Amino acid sequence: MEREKPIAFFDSGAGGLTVLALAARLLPAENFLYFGDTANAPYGSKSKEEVRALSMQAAKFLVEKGSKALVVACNTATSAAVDLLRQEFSLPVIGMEPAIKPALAEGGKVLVMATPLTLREEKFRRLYHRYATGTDEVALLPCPGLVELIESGIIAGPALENLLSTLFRELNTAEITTVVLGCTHYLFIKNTLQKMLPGVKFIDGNLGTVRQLKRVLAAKNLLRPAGNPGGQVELFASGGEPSLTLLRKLYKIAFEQGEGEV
């Protein structure tokens, strides 16, 4: 039966594991596939054409595995390729969206941290102009090098703090009240961000994405019945066994940390 098939996720690397871990908690009867394109990470510094080609390749791999739905668990890939994937495949395709709207509802000054490509893409610009009525409400911070550091397994410590200090150098961090984590990788470094920006509220789009996934599956009668044994997670990495080992380690961290707990 179609509903017995797994739900597939992909990302440029490890970031989408934070979305997968949340889905595994919210949908315990489901089984999951995850592809991390670690050989080509990061996507955020590539061209739109490159990201679209890599996203199509990742999606085809997962669809051929017999998935019933596809989650583009990467803000950059969503911005560049989600419309293309929806045209290509008949299964439900769920994307990410930076949580600007709920961040602005908090009031004060919002900082959006994301990859350079995410912030350049038209999809993000439309979202930004829809909700940011004044340019002084929102500061946009492209974060080159941050995904690469996380992909190397560094999610705490001096190297991370030094890079963040460099990225924050020209910001007036004292006026920031809310930070939007516009890349799924950034949830892995939330503890360090909280230490460097004390008293600031952090918002991400993971819960909204997983709730949308659940709504779409329910509407299409694709949810496995509650109470069924599920929770099987199969991980794949284009970078080979060393990358797969890191994905396993980071998935365990993401699941145990309970980021975005529901």
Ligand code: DGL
Given for the second form:
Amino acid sequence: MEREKPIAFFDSGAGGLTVLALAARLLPAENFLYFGDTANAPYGSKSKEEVRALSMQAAKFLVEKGSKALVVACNTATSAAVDLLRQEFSLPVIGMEPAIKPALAEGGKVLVMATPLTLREEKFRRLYHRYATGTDEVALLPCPGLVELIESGIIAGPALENLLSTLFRELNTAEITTVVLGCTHYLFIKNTLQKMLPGVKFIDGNLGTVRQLKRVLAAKNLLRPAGNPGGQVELFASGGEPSLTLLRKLYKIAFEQGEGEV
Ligand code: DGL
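Can you return the structure of this protein in the form predicted in complex with the ligand rather than the form predicted on its own?
Now the complete complex, all chains and molecules, led by this one.
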């Protein structure tokens, strides 16, 4: 039966585990597959064409395993390839985008941190022009190097703080009131970001994505009945071991720090 199948997630590496962990907590009757394209991370410094090809490959792998829905747990892959995936596959495809709308609703000065490709893409430009009315209310910060560091297992400490200080160098951080975490990897470094930007509110798209997943599955009668034992999570990585070991470790961290309600 279609609704008994697992829900599939993919990302360039570990970032999407933050979305998976939230989904696993909030949809406990479901089972999950996760593919981290660790052999090809990061996506954010590649061309749109490369990310489209890699996303197709990742989605094909998960669809062939038998999934009832696909979550593109990566802002970069969503911006480059979600249209293509929806054309190619008949299962529901749920994407994500930087949470700029709720951030602007807070008022004040918003900083959007994301990968270079996400911020360059037409999809983000459209989102930006829909919600940002004045140029001085939003600052955009591409963060090359950050995903690479997180993929090497560094989610705290001096190397991370040095890279963030370099990325923040041109910004007047004192005027920032809200930060949009526009890349799923950045949730792993939220504690360090909070320490470096005290008093700032952090917003991400994970809960919105899991809510959308639940809505889509419910509308298609694809949710497993509540109370069914679920919670099986199978992880795959294109880079094999040791990247799979890192995914397991980071999944545990993401699951323990999970928050929100559906
Ligand atoms: N986690 C990803 C995102 O949400 C992509 C990171 C990357 O590979 O550059 O954008």
